[in-house]
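Next up: just one chain, as structure tokens, the form predicted on its own.
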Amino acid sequence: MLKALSRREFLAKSSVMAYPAMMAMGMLRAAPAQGFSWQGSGEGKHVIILGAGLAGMTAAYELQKLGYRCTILEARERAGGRCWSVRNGSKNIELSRPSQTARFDEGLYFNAGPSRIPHHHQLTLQYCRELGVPIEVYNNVNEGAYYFSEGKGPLSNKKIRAREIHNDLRGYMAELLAKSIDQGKISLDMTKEDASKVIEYLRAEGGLDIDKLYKSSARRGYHTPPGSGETAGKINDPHVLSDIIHSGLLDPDFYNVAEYTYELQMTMFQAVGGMDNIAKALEKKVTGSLQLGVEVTSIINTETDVKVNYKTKEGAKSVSGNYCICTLPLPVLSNLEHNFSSDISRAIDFTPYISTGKIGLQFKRRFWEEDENIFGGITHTNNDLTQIFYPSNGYLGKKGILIGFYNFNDKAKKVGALSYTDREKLALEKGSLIHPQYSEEFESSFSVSWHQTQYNLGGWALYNSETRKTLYKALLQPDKQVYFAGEHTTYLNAWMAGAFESARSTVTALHARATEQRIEYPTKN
């Protein structure tokens, strides 16, 4: 006899049916997102599409629902492009590096590529809504992980709590404001009576006591827990402003943190079992599409449709069709043959794509959480490794992955022109710094410096004030038969959602003139 199932239990057993099951259940509204179906069909025209990111395979999932036969040439052996978990077995090529191969135990992945889904990136889950893809919260801000400073301040080269520093540097600014305005320093438009309503608030927001002053609070953690019977607890002295100051705790390393930034402010979320599982979802929507090991050589436009040229193990090879859908990286693009106009060439040329860099450690126990109750978020230092950041998933298990480093720019090329043994060494050395755990229970690792990958050459796109008024317009327009699309034909760099817009956008544009239709892509995400 089949034994019924409580709603509780329903949902627990059936995560890979998130979505259906809680929307049923009146639990989950549909993604506000704006719907994608346009009139016409394209039926009887090939889209080439180059490139098995998330923005390629998003582009052919949308026309083939619209008629279209599109051919999706894809240079490496597995599609998603930079939408990559490394599990056991992943592969990667870096420039003038032998192929590296990781050696995770099954179960066990990090995200080298996107690891966060802000909230307000309505398309990309309505994305994962649509392809059945569950999602859990991802913890980006952790008022437990770290600030590291190296250097020779009172405060350098001790693991500091962020909520201490967040806490006394908010009672210091507090302190420093409520007392100028209290004392008429600060010459503002208000009464007396509003500005002492700004003055409550600044004591009640940075801890202040009756006199103003920020000597400390619960906020900032205990010397001594509450406990049970007569355990009240005894709360830390705040650090010396003049300490945090002189020990590098108020530099950028430290205060151009997550918690204020729009697309990193919690809630923020991940795809459950690893952020490709959003790529995996598509490619099987493409698979009858997508050709892999497939590496273009050059693209060339004609008056009435497109050629491309292509190399695999067989030979060379090449394809044409009645309109191309480009969405290689521009460092890889500006190496290959094609007949483009000299705007798109300079934009293809010359727009920069940042350094960056991950490394994923797995260690034979979660120590971070059984030693330092650190459950997800990050760690902040000023030194090569940047960041380190802790699981979001598989809380109390027995073994994790945490992403050792990530970094940026003079630090990612540094850290990316050292061997794989040696990012591995700098990893470790660096983080037992913070955590000696490290030499007792380190097992594995696996680097990606994606500027040194091949077919990415890069990590994103970067744009400033001018050259988004030139590079970047350039490639907001076809080139006769080819479109461009990606993360760098947005203002959504980095972000997978900078590729899913830039796949519907492109998608209108070209619906719209294969079908003589007057239609635009809606600007809302």
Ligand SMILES: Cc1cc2nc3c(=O)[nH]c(=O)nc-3n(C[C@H](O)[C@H](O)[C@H](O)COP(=O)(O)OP(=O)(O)OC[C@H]3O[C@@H](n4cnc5c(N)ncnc54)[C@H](O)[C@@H]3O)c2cc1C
The other form holds:
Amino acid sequence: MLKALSRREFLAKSSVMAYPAMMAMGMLRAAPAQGFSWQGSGEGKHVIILGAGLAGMTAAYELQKLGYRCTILEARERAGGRCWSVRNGSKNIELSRPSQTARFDEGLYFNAGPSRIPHHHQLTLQYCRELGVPIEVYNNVNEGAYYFSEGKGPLSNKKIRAREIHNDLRGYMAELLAKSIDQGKISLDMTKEDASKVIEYLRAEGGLDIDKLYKSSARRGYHTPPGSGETAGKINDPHVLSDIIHSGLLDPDFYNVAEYTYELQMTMFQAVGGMDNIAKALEKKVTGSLQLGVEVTSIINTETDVKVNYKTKEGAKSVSGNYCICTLPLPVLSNLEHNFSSDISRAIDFTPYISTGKIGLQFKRRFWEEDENIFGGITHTNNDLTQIFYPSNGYLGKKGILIGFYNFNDKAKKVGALSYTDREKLALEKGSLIHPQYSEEFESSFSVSWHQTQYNLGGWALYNSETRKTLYKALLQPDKQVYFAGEHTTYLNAWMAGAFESARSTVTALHARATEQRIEYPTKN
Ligand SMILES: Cc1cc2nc3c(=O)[nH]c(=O)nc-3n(C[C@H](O)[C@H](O)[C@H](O)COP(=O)(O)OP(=O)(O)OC[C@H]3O[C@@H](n4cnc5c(N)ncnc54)[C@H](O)[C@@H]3O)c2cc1C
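Same protein, different state: after the form predicted on its own, show the form predicted together with this ligand.
So here's everything in the complex, that chain up top.
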């Protein structure tokens, strides 16, 4: 007989519970399914889609619903593009390097591309729901993870729990401000009563004493935790503010990005079993249209149709269609032959992409959980690793894979320039400074340098306010029969939501033209 779950039991299990099941039980409201059932049929029209990442496959999925015939050309032997989880046997090709094959235990994986879904990325959640991809909570904020600053300061070269630095800084900043207000050093344009409310708030925010001084607080954790009998628990003195500053812990490497960045605020989610389950679910919907191992070499655009040349193992071929949706990353497209307008060519050639890399490290034992009580979250460091990500799945299991570095820009370029073996060596050497268990427990690694990875050549598009007006704008319009989609055609760069949004807006524009309707995406409320 089925045993009914109490609410308490349900909540205890809910972090690993399938999203559809939670929805079915009425615990979660459906992510709003934005209207996407346009009138009119695309029957008889053939659309060639370049790239089977999330943007390309979503475009095909939605166009097929409207009756279009689609052909998706994908260079890799797998679909998903950047939405990729590395498992045993996964392969990657970086320029001028041998192919790399992952040697992980069956069942273990790490997300080489996307690993987090913000709770407000409704379209990503909508597709998870529509495609039946179960999700679970991704623990992005963990006060129990570390800050590790390499340097010469008194707190350098020590691992310090994030909660110590966060709460000490909160305390000191609140104290400084409260003192300044008290001493009249800041003129507040408010009544005395309001000013005293501000002071009260600062006392609470900073954990200040009655005298408005920050002395310490249990928020920063215990030296001896509370227990039974006479064990009341002992808290340490706070770190000295000047020590924090001189140890580099007030530098940008350690700014509290997680809680302050809209996209990184909890609650965050991930697809159960690997983020590429989203891509795999989409792939199932478009299998009949998808051709893998097909590398596009040139795009010839005319007033009436598009011809795409490509190469396969069997040789050179071509295909023609009424329309084309090009989702190829711009650094890749820049190396292909095409006859696009000069504005579009400029956008393709000059839009910069971020350099970024990750390494997955498999360990025999989940020492970060067993020895250090770290369950998910991120350790930050100012060395080349930048971040260590702890898995938000498989808690209390035997083995696990950490993301041993996730870096950007110059650090990613420097580390990406190393051989696979030297990247592993660096991840282990630097990581051992934080987790000495690395040397005993390490088993195998797999690293991805996205700016060197064939068919991507970059992490994601980077625009500034100037290039949004020029390069970016050019890509939002079709060039004759060719439309552009992909995260680089949205303001959601670095997010899967960008791929989904771009697919929907491109499908709308193409369908409006093909069926001579005035329809717009996003739909205005
Ligand atoms: C390191 C990293 C971390 C990320 N983290 C997150 C995250 O936490 N959360 C989140 O939501 N998003 C994240 N993203 C962003 C997200 O992965 C992307 O925005 C999204 O997957 C892009 O999809 P796309 O379809 O636009 O491009 P892609 O996935 O790049 O698809 C383009 C496709 O074109 C193919 N192609 C290239 N050249 C050719 C050719 N010549 N012929 C045929 N096919 C070709 C490629 O193989 C690829 O399949 C991350 C990305 C990276 C790289």
